[in-house]
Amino acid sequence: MTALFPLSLSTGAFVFAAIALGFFFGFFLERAGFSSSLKLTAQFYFKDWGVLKVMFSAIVVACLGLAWLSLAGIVDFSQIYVPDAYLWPQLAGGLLLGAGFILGGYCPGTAVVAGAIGKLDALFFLGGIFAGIFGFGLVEPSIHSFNVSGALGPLTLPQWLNISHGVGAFALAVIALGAFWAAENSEGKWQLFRKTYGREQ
């Protein structure tokens, strides 16, 4: 099925749009208080699942509003680029993203927040992610093999289940509902033993 309104952009464009939509995700995500690493680091004890609300509810925005507009033959899913994984180095970097978070107090996204309005603990952070970065590339030739492993092409979700988008959509919709009234009665536990305690521990 083709798009009813296929997309082209210019390169100008394209640079435009893609700086407009990381100005705007950038602002939103300081609004929403994730330039704090304390608040970042929160959801690790179990205090405040703000990360895990907003970042989840704009996933299912995205996968629900993708899925419908398919449905209305507005969007072609064929003509979506889809990276290739690569299942072990992937499981690896996510790991060390992480431990990352949980080490730093923040993701690259929200170091970029963070950094962006001054906070000198998230330019450290960035300065150890372009460290990384550039480490990576010096010894990439020597671990390529491991970089390419577990290759499993541009696989989604709903291929590898044998679903149909729609049907992974609303999955994701109810996992997102679980896991939001899960976070409200741990945040709810944790206020309850704030007020019985009188102090955070």
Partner chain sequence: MSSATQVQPPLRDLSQRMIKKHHVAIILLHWFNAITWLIELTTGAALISSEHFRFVPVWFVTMITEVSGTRANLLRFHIAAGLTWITVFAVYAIFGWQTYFHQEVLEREVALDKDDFNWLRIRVLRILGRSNEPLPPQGIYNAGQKMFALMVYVMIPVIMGTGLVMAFHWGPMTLVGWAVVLHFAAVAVVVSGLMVHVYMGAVFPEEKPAFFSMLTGMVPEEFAYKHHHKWWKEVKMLEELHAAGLAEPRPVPRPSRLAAALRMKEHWPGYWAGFGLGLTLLATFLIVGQGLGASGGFTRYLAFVLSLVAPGYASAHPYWSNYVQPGQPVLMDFLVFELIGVALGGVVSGWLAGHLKWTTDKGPRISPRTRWALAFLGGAISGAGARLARGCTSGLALSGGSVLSAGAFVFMLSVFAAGFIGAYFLRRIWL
Given for the second form:
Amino acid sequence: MTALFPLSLSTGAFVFAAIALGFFFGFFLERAGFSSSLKLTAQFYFKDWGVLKVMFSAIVVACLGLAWLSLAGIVDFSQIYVPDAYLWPQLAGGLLLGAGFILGGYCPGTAVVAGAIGKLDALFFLGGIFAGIFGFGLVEPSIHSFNVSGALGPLTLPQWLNISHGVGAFALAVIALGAFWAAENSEGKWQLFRKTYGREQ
Amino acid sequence: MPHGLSPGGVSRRDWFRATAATAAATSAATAATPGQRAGKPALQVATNCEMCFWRCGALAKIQDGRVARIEGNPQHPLTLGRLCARGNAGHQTLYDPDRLKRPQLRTGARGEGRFQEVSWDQALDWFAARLTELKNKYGPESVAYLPHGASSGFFGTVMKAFGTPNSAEPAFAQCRGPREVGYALTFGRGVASPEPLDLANARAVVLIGSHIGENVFTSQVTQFSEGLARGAKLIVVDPRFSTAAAKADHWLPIRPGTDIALLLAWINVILSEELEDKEYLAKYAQGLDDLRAHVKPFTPEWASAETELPAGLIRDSARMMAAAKPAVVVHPGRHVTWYGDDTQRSRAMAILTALLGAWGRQGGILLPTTIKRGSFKTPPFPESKRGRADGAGTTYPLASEELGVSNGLIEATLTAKPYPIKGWVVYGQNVLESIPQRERTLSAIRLLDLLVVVDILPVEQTLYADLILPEATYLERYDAPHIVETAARPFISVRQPAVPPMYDSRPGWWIAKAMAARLGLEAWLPWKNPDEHLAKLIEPMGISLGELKARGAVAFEGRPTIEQRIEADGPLFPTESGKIELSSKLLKEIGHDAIPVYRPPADPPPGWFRLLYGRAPVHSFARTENNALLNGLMSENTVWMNDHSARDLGLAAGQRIVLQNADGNESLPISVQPTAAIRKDCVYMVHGFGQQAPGLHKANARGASDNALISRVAIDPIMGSTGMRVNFVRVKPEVQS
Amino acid sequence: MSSATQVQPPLRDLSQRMIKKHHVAIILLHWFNAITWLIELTTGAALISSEHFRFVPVWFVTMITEVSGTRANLLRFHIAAGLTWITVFAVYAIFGWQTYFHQEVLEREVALDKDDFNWLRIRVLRILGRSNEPLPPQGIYNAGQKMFALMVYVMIPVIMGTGLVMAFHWGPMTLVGWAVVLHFAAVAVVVSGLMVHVYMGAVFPEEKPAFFSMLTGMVPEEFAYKHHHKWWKEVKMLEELHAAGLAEPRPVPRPSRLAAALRMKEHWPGYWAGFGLGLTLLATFLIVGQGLGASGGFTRYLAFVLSLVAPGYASAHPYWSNYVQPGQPVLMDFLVFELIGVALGGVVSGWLAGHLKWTTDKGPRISPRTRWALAFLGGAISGAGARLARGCTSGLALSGGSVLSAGAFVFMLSVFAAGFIGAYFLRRIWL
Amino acid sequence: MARYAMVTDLTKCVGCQACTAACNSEWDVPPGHARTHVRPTGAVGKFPDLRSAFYVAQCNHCDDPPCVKPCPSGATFQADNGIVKVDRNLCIGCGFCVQACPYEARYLNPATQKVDKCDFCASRLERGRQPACVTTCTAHAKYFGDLEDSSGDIYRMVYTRGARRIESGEVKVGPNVYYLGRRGEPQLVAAMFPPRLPKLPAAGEWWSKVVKPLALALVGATFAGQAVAFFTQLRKGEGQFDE
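I have the form predicted on its own already, so could you send the form predicted in complex with its partner chain?
Now the complete complex, all chains and molecules, led by this one.
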């Protein structure tokens, strides 16, 4: 039997699906409170573990779901897009994005949601994104060799560790559960950081 | 759709697609050819067809492990990629849900239909034990073998090795026997099958009762049509306005049974008008003067009274064929067991062919070219001191000892003369439909100690069997290859399985080997598997097994005309005189007419019709009526009746009637087809319907069986065949309630 | 005419009070129904392309067909929406059988009485300016609404039945042929009623409160008093009985849990949102074959602008030419459309929870202007970083993480590292 | 673009139904139905002066196909190469086209409940193969090709050998299946199996002639009423309702 998923969609259905899926994406981001830069940055001050909880529970659900459905033959995992790994630029890009995050209070996706409900700072952040991307486009030719360094192709962690995908997914779930447990038991209890950031407590 | 595309690179999805396509292409190049449906790669196996005995080249296309489709094999030298309706429908027989699935031992009374499924080991052990019992009690000759089909030869070897000479196929005494004898008496060799008729190059074609088109052998139809398209003249002699008659330049709606009168008149016209091929006859024939003297009185005017054909038509048609000489095919017919004078009629046709100089000539009847075959060294078969029981060579002096006289075997079973026949092994034929006089066949069966039926479907005779062995269909088995010498280019074509046998069915070669092992007769089947058998067979042919199996058929150079013959081909006319025998010394010696003599047939009394029968293009005998596709094309037969006769009887089109013969036998209900296309003195139906086999869910009791109405036969005294067109039928008067 | 018996309370008081008219289930059903009708009418009209039967212009058929990709998709979509519609109605019918389908309810909502017939006559005359007669009092639904309900009650089973016959080929060819015709005829009847319904609801000023009641469930008492007097009296009578202690107090309708969750002002617990997000992400993988994202969409938008402003530059530029290729639609990308949905989803969620407001999130020690400048700067750095990493927290970390991409985890590590380290130095901004 | 056509030489055809069987097998046509069928004319005339021929019938892929218009959903359409196709995913099985075909070339497949008919084996053509009926024809009587290819067999048969269409005085829709015959077989077939007048079934007639005009009138009248109400409202202003 050929796998049912992913679907091949006509243009109209594709556009409709994209908007509908985006709708739920935006909806849940807003529900999670990610439309607030205060809530988002609170993660980095160890006051609110929402970012970690939301992000990892989403990853675990999707990851286990995909793994299970592909084991069941319902989804053809080889047809699922896995981002190409570029070790160095991704490391650097992560640092930049993290810095921009703590400086601007949002990341690109959350900024859209925040802007949508009227956060003015998010609108500025969005403007910044366009400027940043444009700027990157300007300098990319001169840093092109760095931009494509460390290319590993669509590598996944299980492939890299030479374990099966299902085991990898399961391991991730276990690690995430551990992290959740740690987060639940530590919210507001981290002495070191309470001292550093404690004024607001 | 460009989604999922990362800048500067091919997405994983696209990459996967590309590699998948390459993988598919690679496998396609090695094992498969571009696919059947939806672009899926399909495996195809070259084999030959067994929906009838013509064995056209076929390609079985396999999808998901099933034969999804059968198409013609363009590499087959005779059939050139064309297949008839039956060939196209072959897989529906393979997947017929009614198939025999497991060996069965009878538990009820004969005909009751109660059986018990057993394993092959149990079945064959039981079979071997019964054969040994019969051998010990009555001698090995007490077992008779009634085979048909490509796979029956292996078991035939076992039967011969077992020690019985009694083997008879309906192909001889119920079919083409008189033709083989009649032509052999004239030219020294029979016509054989497939008939080497050069129809495509003929400038005139004469069909006497042959109904090409309704009777479909793929290559014969192709060549016939090609000939017509090239302008060949067509003369059709048939009481019925057949498909071929509709294409004819002259249709001669002859009074049934008077063909010899017409043939003698034709010969009379040709000789009296000096239209014969004089050079050819002078060189190759003897007895021309006797013939000239013999036919002198048989003028078209004389024949007109007998045949009810206008003398002018007889004369014109004779002149038409003579004008085309020597490129004339006087079709020798195939099923020619009609009136009991069939060998003599075939003789007359052979003589006509000879007068036109058409034997061994382009556009006429071609000569065979021998293909050398390899063989294993096997012990000679045991000689029977008691000889054959069917009368071949004795009662019927010119009957073939290779093909046998099946009605002779039935006679011997009934009378226990010359010695008792106590066991029958019926292999791939349906004796209740293929042999006339059903009641006699059934009486004979009742006298048997052992009846074993090897078949694919639960046909009627399986109800009477002590043991039923389910054979694999032709799409599931290896068979002996089809080696055809009687073609312009002789060839060999292979039968190989497209899919493994379904259920618990077994191929014929396996059954033969397994039985040989049980009877201690392995020495006669000294090969391990069919490949080894085939490899040995083709050893002298200069072809490789792999090539043969991949292409399905390989052709060789032929020397089909007299002009091309070389010494190695042997004598041109292997008769006693070495010439064409227009007057037969041999026939005279054994007390028959040296030149055919016309004897008038009996006419049906008023209110009665002569029963004629024939074939439909979508069915083979009584074998294919249960095939879903073919049944959908034709699920029952009708009885053709002259529209005037039908009106006189008050019968409307489609009305269901019961036919009754002179012995009181009745048919199943059958629809009337009133038509102008048949003479008033006869009715016609397609053979093979009206079967009484409850296991055949689509075919059972659909239409009427001509064989059920053939209770009388006219035995040809020369070779024992059963003339079957001697039965008169009437519409059974309706019983008012 | 029963106006003589009308009680005359002070109207001013009435205009202040709201009384409940529609249960939330009915409201949801109504709007679901409205959307379905919109979809089905559009696709259905475009499905009939035969010259004999078509009733919309060819360009409309072509347009809708092209939006659907193929006509077969159009039919599939029509059937899928229809089946969804039938399913939802079936659920309502099963669970609401006793609520909606007993005689009392039907009499109240569908059956017309003498007042109703008079109302119809006078209503039409009044609209045409031919009468000043006062309108007879009406129940919870006026005669027009009742007539529409009746029409719908009769025609909807016909539409559903014929639709099922066509979709599943129930019956011989002739039956399917007639089903097509009946389907069309029944829809035409409903559409004619629907036109009045929509006009009355959305355009006709007098019924505006009725329109809003389909959003909130509540109508001003004044409206009930004037337009649904009989119903108002029933409500009043019950209230008086309650006040007198003669009847059980009317149970205060509690919003459903789902409604409560949807309208919850606080943020959802992280796991709820995460679970929903995970399912959305999974669905995205299944349907589209890739994950959710954000920065890639921005890049496309920017590339689109570039391709408009400076097409030559964009298609020749070593980086932008990855996106701008002659003859290739720049915006034909999943993330482009997804971002529209993200904004919509944000708005709807914010609206439900009452978060819609122009505000600026900032720490207590900085001014809004500083915050805006920092946000712009942060956005720029994030934008560049996202391009370098080939994805942001959504596209790479979230989606890539779900397929266990090695790059995603590298990226996540460095994001959190930079975040935590940066947080210390930038604590003045936030704390 | 090609213009595909088929020629059947009725002098060669023996009515063996290999074409029907190959087609049924190729397309999984259920028993009792066919995309191409062989209809005998039966014996015509007075014994013994008889004539008969076989009508090898199939979809004619007409220049002006009468089956396209009645199809409500557009499932039946004509491709650029002249092949009239049925989009099975769009067919609802109403059968309007079945009655519209003058050649009775369409049937409702009971297994799929969709209308099915000959499409000149379009999927085989895509793989560079001839239609199944052509390759199997035992009499080599069927020819298939591009009518616009002036060097092809089909062109020669139609334009120089005078292959003819089965048409009648009333029905001339430009069929693209042609018939050859030296003995007047095509004429006999045309006389015995004249194309029937394309017609809509009762449901279709009612729809186009009664239901559609009525529906448009009803909706139009309602719309007009609304328009009157709207303008009255505009004229009076909204205030009047606060009476």
